[in-house]
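One chain follows as structure tokens, the form predicted alone.
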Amino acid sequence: MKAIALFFILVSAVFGAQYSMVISKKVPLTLISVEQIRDIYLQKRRSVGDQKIIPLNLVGQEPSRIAFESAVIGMGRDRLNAYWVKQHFQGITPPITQPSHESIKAFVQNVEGAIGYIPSSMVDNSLKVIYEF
């Protein structure tokens, strides 16, 4: 598992950003820091400025989810699972999951404040890129 995450980090360093954090073009947010993204995905932050944010994650062991958790969240799967077990007992739930990048893209396009990661090759003019990894 760690080898896969390391592979994606190295590929991204050599070839540039492979994934983009996207939000609807309707949202006035332009840039976001990696710390803000981490806090949003760990449910420590629910908004940026006046904008409510709804984080989306892929289901399961998708390579992009592993890369996201490693590069952006800064946690491996075991550590992140332990974090969510603790949060569960405090009534805090993890981000909404989606089965595919296509469903993340559609959700972001249709729900104001939704944020998610998709392959950079899927970005079009209906989305706004606010972070790349």
Given for the second form:
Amino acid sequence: MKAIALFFILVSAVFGAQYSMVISKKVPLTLISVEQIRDIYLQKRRSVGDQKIIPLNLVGQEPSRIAFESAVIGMGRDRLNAYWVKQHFQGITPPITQPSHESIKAFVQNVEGAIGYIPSSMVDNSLKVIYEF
Amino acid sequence: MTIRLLSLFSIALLSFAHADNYELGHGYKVNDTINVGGYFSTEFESNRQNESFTLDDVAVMAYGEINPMFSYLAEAEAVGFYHKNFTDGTEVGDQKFHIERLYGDMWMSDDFNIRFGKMITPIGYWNMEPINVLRDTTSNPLYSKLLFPKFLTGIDINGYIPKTEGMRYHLFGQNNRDLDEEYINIPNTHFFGLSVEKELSMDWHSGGSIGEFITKTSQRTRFFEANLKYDDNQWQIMTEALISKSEYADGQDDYALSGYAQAMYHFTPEQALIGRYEYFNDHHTDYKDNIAILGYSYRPLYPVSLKGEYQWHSLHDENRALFSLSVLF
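I have the form predicted alone already, so could you send the form predicted in complex with its partner chain?
Next comes the full complex, and the chain you just saw is listed first.
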């Protein structure tokens, strides 16, 4: 787990950030800490300041999702699965999933407060980067 | 009756398992407003007097978001659904379902939420995950079932404490009887308390609670609880302790003190060894015990739990072996 996280940190340091956490440009939020992202994706918090946030995840086991869970959430698959099973008993469900980076981008563009991660090469003027990994 | 209910339960379970929106341990998502799931556990116990099998904790639950501000959870459970004593051959069962939880959540902000209805009392770690499949031993520490009401029928105002890093609070109160008095460890008429929990890091958590409750027999108890947990996914170490002072209807007062320390080591992702030491001392009932537990846990999938443990009690006739299979679906 630590080795995977270290790998992504090294890759990011050498080649620049691979993925960007984005939000609609219309939203006044400019930066978000890794702890805030983690709490939002674990459904412990629902907002940053006064802004309600809707987290989006990629469906399945895509490399970007594995990178996100290791480098940002800081939890491997087994630990996350155990976490969500426990949350099921508490009546809490995981974030919404989308089938592709394109659909994450479209969702973020159209829904205020939605955040998601996409390859940095897909970022354009309609989106604001609030975190990179 | 038991067979008929078990058949219905099995059919419902198999129907879930073949549904598109179903995942074991995550429930069946009907839509954003309705998620359904449940759990059950079976237990085999062997002690000096008896050997017995119990189908316990058969439960169904539903939850969901009505809108971005309001969500709900409802859960019904039958305890001691079927019990067979192999030593004397007796069979008993109680198929009556009780309301385990029934509450609504109103989200105002991350700092201020209101939960109202019947809920699990927000105290400590063990009490918040009270079902067999989420625990790592078949047995519960005595602290979690004898010293404070496990459920609250009232209001819990909760959230993050502003201007703190990862510190949460629960301010809870009940000024009435429990929603289902047959189904609570300590029937009470008043229950108030404050819990705080602090996430020190991804792996370290700590917290504590203070509170007061008045039982139906007019026993007034005040308590203080503290807890600490370390969890790095390979090692988990947790400890909780509670001290209480009770004033009884006859004018007497007395103390109770209890706590445990538990260590768990995962030697594979699915398998773990668990050791626990418990201390329990209720001066009023003169019930004092030291309990050591050695256990083994196997989860082929996280929501399926097979466990075995042996308990050594300082009260010598209470040593026992426990085995269980439990599933969250």
